[in-house]
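Take a look at this single chain in structure tokens; it is the form predicted on its own.
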Amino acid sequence: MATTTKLLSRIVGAAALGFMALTGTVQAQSWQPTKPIDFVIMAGPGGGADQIARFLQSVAEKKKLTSRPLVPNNKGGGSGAEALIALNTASDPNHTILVTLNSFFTTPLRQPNLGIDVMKFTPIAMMGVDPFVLWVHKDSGIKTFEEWLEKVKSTDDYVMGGTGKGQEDSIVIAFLQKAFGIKVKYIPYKGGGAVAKDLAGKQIMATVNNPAETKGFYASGDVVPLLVFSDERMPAFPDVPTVKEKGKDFSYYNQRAVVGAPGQSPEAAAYYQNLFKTIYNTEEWQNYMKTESLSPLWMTPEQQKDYWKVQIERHKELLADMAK
């Protein structure tokens, strides 16, 4: 199945170029927060979403961009259902925002009883997209994707870890199983950080993690990247092939976005949109994207809504494929 990310990159390209020419200052606006801002994180501590939220908070604090602090608040229960419910029922939508990943799309699809319609949420900022990488421990002796396939096919109890059924990594693992005719045992964790830690500790045999979640273990030489799920080879891993090079037209990215609660006022939304536009254009965030291997993908609020529609349909297809 072809990715939508390359297409969307072209769609937003002109907007991104225009944006990057802007100067990074938060202009005076009619609405200002009057109390600390509940900065909900749709995942547990240590994962990519958590790292990004805390980095964004640190930039805002360092540069004194907000009159009230962003307060990180991890709500990763139920594959992000806890966070979605918190936003959907927020008593003060103007002081409640959310850092999302793709469970923003998959969790409402998998749990329709939640009554969550993400199209009612308020678009704030698309801060980038995060590709996935297949990792093994160095002590496995596996150095190529082909060697990995051979190993998995030779055993009935190959164990991989991830953040839960229907989560981003499980979608990628389900693709691998179907596309390459393999079977693995899948152990769910509460967050990507815990998954990466247990691979480094050899509690599991392989993972599909975002680069930022595994960066420290890669730097120390504990883990080895075998395959990337981006459209092109990643600068951080120039010798690691893409799944497309293995003959499969597939790529998969995690959205790294900020959204507001349903019912957020246009004035509050404009405040947050300007805030995160300013953060996006800082040297700190631009460097963060490079060091953490995020792909830039800035969007206007209108483009974000269009992106959500596309991703909802795409994830309907991916989840249906998992169920077959």
The other form holds:
Amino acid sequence: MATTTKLLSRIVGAAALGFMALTGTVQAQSWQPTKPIDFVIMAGPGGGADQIARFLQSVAEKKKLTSRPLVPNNKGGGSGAEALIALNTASDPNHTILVTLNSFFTTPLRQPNLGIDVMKFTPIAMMGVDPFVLWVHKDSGIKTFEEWLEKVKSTDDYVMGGTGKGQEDSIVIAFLQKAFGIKVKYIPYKGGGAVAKDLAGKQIMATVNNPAETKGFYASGDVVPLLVFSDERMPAFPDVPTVKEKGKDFSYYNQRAVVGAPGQSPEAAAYYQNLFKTIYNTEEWQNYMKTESLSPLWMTPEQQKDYWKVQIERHKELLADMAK
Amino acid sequence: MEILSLLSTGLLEALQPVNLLLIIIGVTLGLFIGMMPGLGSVNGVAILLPITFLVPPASAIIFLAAIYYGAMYGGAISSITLGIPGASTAVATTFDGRPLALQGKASLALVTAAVASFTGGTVSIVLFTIFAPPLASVALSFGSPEIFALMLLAFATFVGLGGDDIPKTVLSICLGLVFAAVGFDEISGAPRLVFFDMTGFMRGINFLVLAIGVYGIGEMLWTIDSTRGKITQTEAKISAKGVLRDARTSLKLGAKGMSIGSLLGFFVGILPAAGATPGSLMAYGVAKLSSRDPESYGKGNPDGVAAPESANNSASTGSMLPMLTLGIPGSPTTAILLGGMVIWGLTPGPRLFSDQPAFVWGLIGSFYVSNFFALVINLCFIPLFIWMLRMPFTILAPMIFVLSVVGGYAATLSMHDVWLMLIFGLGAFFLRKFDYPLAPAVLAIVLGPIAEPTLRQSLLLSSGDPSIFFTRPIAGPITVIAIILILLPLFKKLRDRFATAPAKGT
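Switch from the form predicted on its own to the form predicted in complex with its partner chain and print that structure.
And the full complex, kicking off with our chain again.
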């Protein structure tokens, strides 16, 4: 039934186009959204992905870049599986886009039964990559990474929190455990916001979080950064060493990318690619990247697809390492 | 004293003509948004967020907060007049609000809801004004074990009640918990209980779908069945004098519910992850539990309207606190407000109170003003709502049906949920025929998604040792009280047996 209706509407559309071509009124009318755009966020409220999505929406609103609003829709359940399913089964792929993080790669790998092939998704924009930082509460008295290692080694009850097994922070924590021979207890939460709050409330002892998520508590002096997982020292924390300085060749970033639902029409995809390119080039976004310590990594849609391939392979290895 | 001067500047800010106008528009809009089943404060705030770019940030959040407030008042109206919860926060209001309306006391129920909302709002704003910064640290001291203990307490208030049949209550809770577990497992990320492999179930069961099914469709079927199609008309009179008299009666009869609701609601509201819906349900449970006459609950006790209504307003103010001071939203609506603040260039967090005093105190000032106007506007509209009730049931029933279907669809925009809602409605009707209480199931589907992850996080923390719920200073006492409440009916039974046994012997 649905397919016949779709087919019918296509035929009607084609006929209308043909008619317009005949009458010579056809213009280079580009695709425009006809209803509010479902702006799915692959994380719960308050986390890094959520903050970015809301910021992107705000820029689009402020500059009136879309004729229909972007409506943020948090779907953080199941390490982002909820969001991926929502995109995969979207009833209107042309009005459904997703703000992703790396669970875009890991969740389909960890749960093949979901039947999600991310290579079928539509590349739209790579807005930047977000580095990770190791944090502890100031009351722990720990000032350096070495002190932290000592502390973790001295107890078998060292509790860290994160956004779930197989999520970005757990990959970094798994790396730390393996590379430095430590063991921690890992508690999963629904989003980076909840993790940051429980670190500030001393419910957990340390976290690996994106700077944006912990910024407020860093500014108030409640939490202390010990180590960054970027390739070079971060401008926001010039005194904090990188993991490379500690002799381990490792860096890990969270992708902040926008993708479209599978089956999105090329016209719609071109519309969103343009939209997010415009947003990317605004002063607001460029400033945001600076204040929130994001690194720029702009890519064309083709480059994005290649990047996805590379990331899927890398995460296969990282996850396999974790399982060992 | 410093607080007073800050507050007075805040009040002056809120009373500026533009802001005052925004408050009045916001509260009125919110009232009607809250009334529409399926549309709650979340939708209202989300839809109207873009409009706020036209005004300065302080006015923008004042406007959105006014909508939020208005919706808290409005949700009660359809709960009482039609028996369909206008918003998830007003589900508990149907428990006693609807019976009151059927007894021809709709005006009393509506006035009680308005007065209770005002009381809850006022109490929470005062608490907010005085204790905001220190309370933020209270919210931080609540980790997973504490929140689970609190959820346990909420369940216990529903089990430990004398009135209802205990096994049936427990069964009802279990049913709700099963529905709450549908969808993705938050901890492992695996899908579970996906019935018939339908992708609709992967999203989980929306609480509002269940609530509208049970209270909208189920209630309609129940009324048709119990009146056997006889045209019934609810007696309802309107007069200004009547409204005043009802206000006095509600203050007298609902005072206890209001005080419980105001305090409990605020407290639950400030905990991130909870929010106004659990707050109102818990307030109802506690009011019923502490009542001398729990039997009268569910049959039209004004306290049963006062408690949840004061609690949801109180909680909505309370949930602003973690949003402003920690940057963590306490409810879905505040999550959207938080997004708004980011748009306006304000960073919520521990430093907001010191960095942006004008904004924060303007907002707090606007709470006082919105709350007052919400009461006045609501009272003015009550005659209109009563008039609606004078329609014969033959007209009202199709209206309820249509509103329920629209409400079920509006929540997620999927037909799957409409069918689900109809099934829940039918199921609720039969369960009610067999005397199963339905409120516990509704409570379970709200609290289940909070209780389950916190339970599992706690047990991970303690490596599977349940003593974590007893040894922590805050979680311990709460858990003990919860367990005592759960065992209370058992003790009563034992006592009764011992009391009657000797009597038989002689």
